[in-house]
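Shown here is one chain on its own, the form predicted alone, set out as structure tokens.
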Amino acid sequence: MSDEVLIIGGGFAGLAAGVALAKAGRRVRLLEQKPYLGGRARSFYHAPTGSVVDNGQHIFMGCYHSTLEFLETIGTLDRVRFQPRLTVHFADRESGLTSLEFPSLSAPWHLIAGVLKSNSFTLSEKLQVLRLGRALCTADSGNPPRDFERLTVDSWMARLGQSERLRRNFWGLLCIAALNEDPSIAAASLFEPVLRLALFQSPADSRIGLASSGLSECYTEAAAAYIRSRQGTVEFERNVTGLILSAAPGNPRLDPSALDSAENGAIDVHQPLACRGVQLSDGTVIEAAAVLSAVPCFQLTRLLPESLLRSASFFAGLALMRPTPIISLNLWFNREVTDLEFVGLRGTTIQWLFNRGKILNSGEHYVSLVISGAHNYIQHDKEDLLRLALAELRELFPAAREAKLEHSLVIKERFATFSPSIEAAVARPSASTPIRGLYLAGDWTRTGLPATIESAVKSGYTAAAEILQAG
């Protein structure tokens, strides 16, 4: 059997578990079932406008500690321009344009002066801000409430005192941008370490970072040529639809060829079990000494035997996992509709506007538009969708009413993130499984964080340490 580790999905948890590989000498042979890596985060050319368009909008913070070495290690940390400190600008129908800014104090002082001097919310909405500041950082985060694991993020906004109005036009937002799910669903174990790494740390984490180029030139070129600069290598439309396993060593109870049937049905979940590679779509089989999956939840259900499923409890809790889905959408203009890179959209269906145009430093007049947590909407036709952003659009921004939209292309990632409900956190697996040699990483596994890109990159790096230390 080969000694290289066998890694299914080039998104970014595949590309970090890879390259951290790589470093510390192991041969990766990392396989993508697609022609392109970045998996639900990449971006593409779009021919009729010749601009670069990431298939969803992803944003950095400081406080991705993981994501910022993988990038320094693979040499494109320069391609994403984060914030001298962090500025998030609001719109809503009431007061028109406002914004909160930390200055730069220590912490807390950065978030209490950034709060007292904002415009986006009254006195008695600072004073709910501060007062959950203050209870964040005299709790101890490794010890919460007996209750906490079963509270929502809307339910533990209402235990800490926020009101229904900064819950909805505050936190609410900061929720379904992190989590991709409304707050009445998403789970506060989530939403509490995103608020105390985010906001209530230094200020340097605080701040946002936007790719300066399109989303695979910040990290899939780059990597991959890491990983082969190594002995690696990386190949694309290798389809894996199975996981070859057999008897562990020394397990000689089990028949192996029970696992090699084509249903896999004759497993005996009680017994130990290995992985030893993978089988393709052509029936290719590569075996390997260690297997590391970094597909999403959903896909990773399609490669295990179905007796594992249903009753090995390791697994037991892919069940729980939901898709929650995005749509962006993507709008062309003939002049510019706002000169700010990016806005928070209160009392609106859209939820966040990225001025894309600004961002890439292309002139183009062209924003970025998205509803995450599009549950109620990924069913509405693209030309309903697009009249309702137009007019949210122009009601928030003048400058929209007389701009001509001359191009548009609306994207639906139905399978973008899992829900984080209550029930999919606590279930959420670690990157060792008990089938030995058989390994998971992606921003679905038990990082404690929600799935973002330094969930993901963390995992990569949690599941490789993992492999390395098993020799």
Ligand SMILES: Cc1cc2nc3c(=O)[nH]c(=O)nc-3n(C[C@H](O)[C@H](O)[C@H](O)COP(=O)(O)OP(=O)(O)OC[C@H]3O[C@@H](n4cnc5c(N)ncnc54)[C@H](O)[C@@H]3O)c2cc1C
The other form holds:
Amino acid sequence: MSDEVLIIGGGFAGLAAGVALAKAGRRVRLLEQKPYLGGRARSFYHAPTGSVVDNGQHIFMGCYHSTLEFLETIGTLDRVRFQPRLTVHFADRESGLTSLEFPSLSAPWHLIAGVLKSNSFTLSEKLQVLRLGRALCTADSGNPPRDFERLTVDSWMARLGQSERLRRNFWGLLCIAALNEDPSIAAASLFEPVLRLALFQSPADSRIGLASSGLSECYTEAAAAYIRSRQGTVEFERNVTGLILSAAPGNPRLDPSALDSAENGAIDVHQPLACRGVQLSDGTVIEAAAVLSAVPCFQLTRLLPESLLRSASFFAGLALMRPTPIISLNLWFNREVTDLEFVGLRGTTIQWLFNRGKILNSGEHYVSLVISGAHNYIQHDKEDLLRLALAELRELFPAAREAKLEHSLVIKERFATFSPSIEAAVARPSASTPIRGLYLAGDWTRTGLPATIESAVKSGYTAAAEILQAG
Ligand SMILES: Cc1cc2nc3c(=O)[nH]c(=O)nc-3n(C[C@H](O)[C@H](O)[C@H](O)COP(=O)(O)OP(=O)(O)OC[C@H]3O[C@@H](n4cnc5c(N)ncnc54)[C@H](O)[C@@H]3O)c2cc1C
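Can you return the structure of this protein in the form predicted in complex with the ligand rather than the form predicted alone?
To see the whole picture, the full complex is given below, headed by that same chain.
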């Protein structure tokens, strides 16, 4: 058996792990089922408009330290353009356009001064935000209140004295953007690190970054080239259908077809197991000393024997993972709708507007509208969603009333992320598994962060470090 590391999946997690392993001198063989890399963070050419379209607008943040390191290693950090300091605009029917801007002061003064100066909050709301800031700054993050893991974002915010209006108009918008879930469902334990890292750490960490090219151009080819330049391979249309498991140590390797009959006793899941490699849909078997699964949780369940998922094992928590969808409405107009790069929308179904023409500097009058945590809208047909989005856009942006819609593309990502419910937050598995030679990465694994690019890259780095440590 070769000492190369097999990686299943070429999204941020798999590519970051591959780059870290290649950098450390290990030979990497990355298997991707699609004819392209990028997974849930990718871009493609849209022939009717000639535009580069992302599968959904992605925001980077200054506090994405692992991601920034990854992009720097592969030489593409300059493809993400960061604001000089955090600036967010909001639009709503009552107040029109308002903004929150952090001045260049050290933490926590950047937050205090920014909130006090902002016209997005009433005086009482400003005091509530500062109160929450003080509670976070003085709280001992290593020693949270005993019931913290049982709190939703909404109940935590209420406990910290945040009014219903402020929760709806500000914290809720941040929660759904960062956690892709409604604050009444999302776990406070995953929102707390987002606030701590993104708002209360340093002005540089609070900045928002946007890819100035298509998302795929930011990392996929450069990461693959990095792996290939260090003796590794990146292979497309390699659909892994199962992991080859056997009893560890000593027992003869199971025939791959035995995986299906595992529940009939071919594998005793209660004895120590080892992973010897993978099987592909065309029947090919690839052996390796270390296998890293960097596929989403919903796909991993298909690679593991049923009996392993059903037994009260390390993998049982996978059953608690539910998907949360994101809908992106890409609209091309004959004239500009706004000159802002992005705007948070309050009191509407659409939560964020991204001015793609401006972000890409393409001269197009192209905007992307986002509905995250879109459980209630994912079944709506695209025409309904377009009607709803256009009506809301025209209400909030007067220029949109004069603009003629020329093209549209609605993208529904049904499995955008796992839903960060209280149950799912505690069920996330670690990078090392009880199966010898099998490691896990992906935004959904136990990174302490919600399912984001940063979580994916961090998970890839953690898994790579565990593999290197195991030798
Ligand atoms: C619309 C949308 C908007 C988002 N916005 C943001 C944002 O603003 N900021 C942010 O930080 N995050 C955002 N995210 C989340 C971010 O995209 C993900 O957290 C990240 O891309 C996950 O990377 P990953 O490598 O863990 O998984 P994936 O990207 O899903 O990669 C897994 C890879 O494994 C491959 N694969 C699966 N099964 C197999 C198999 N059997 N054999 C071989 N290969 C297989 C897949 O094809 C895929 O390429 C957004 C996600 C979506 C969908």
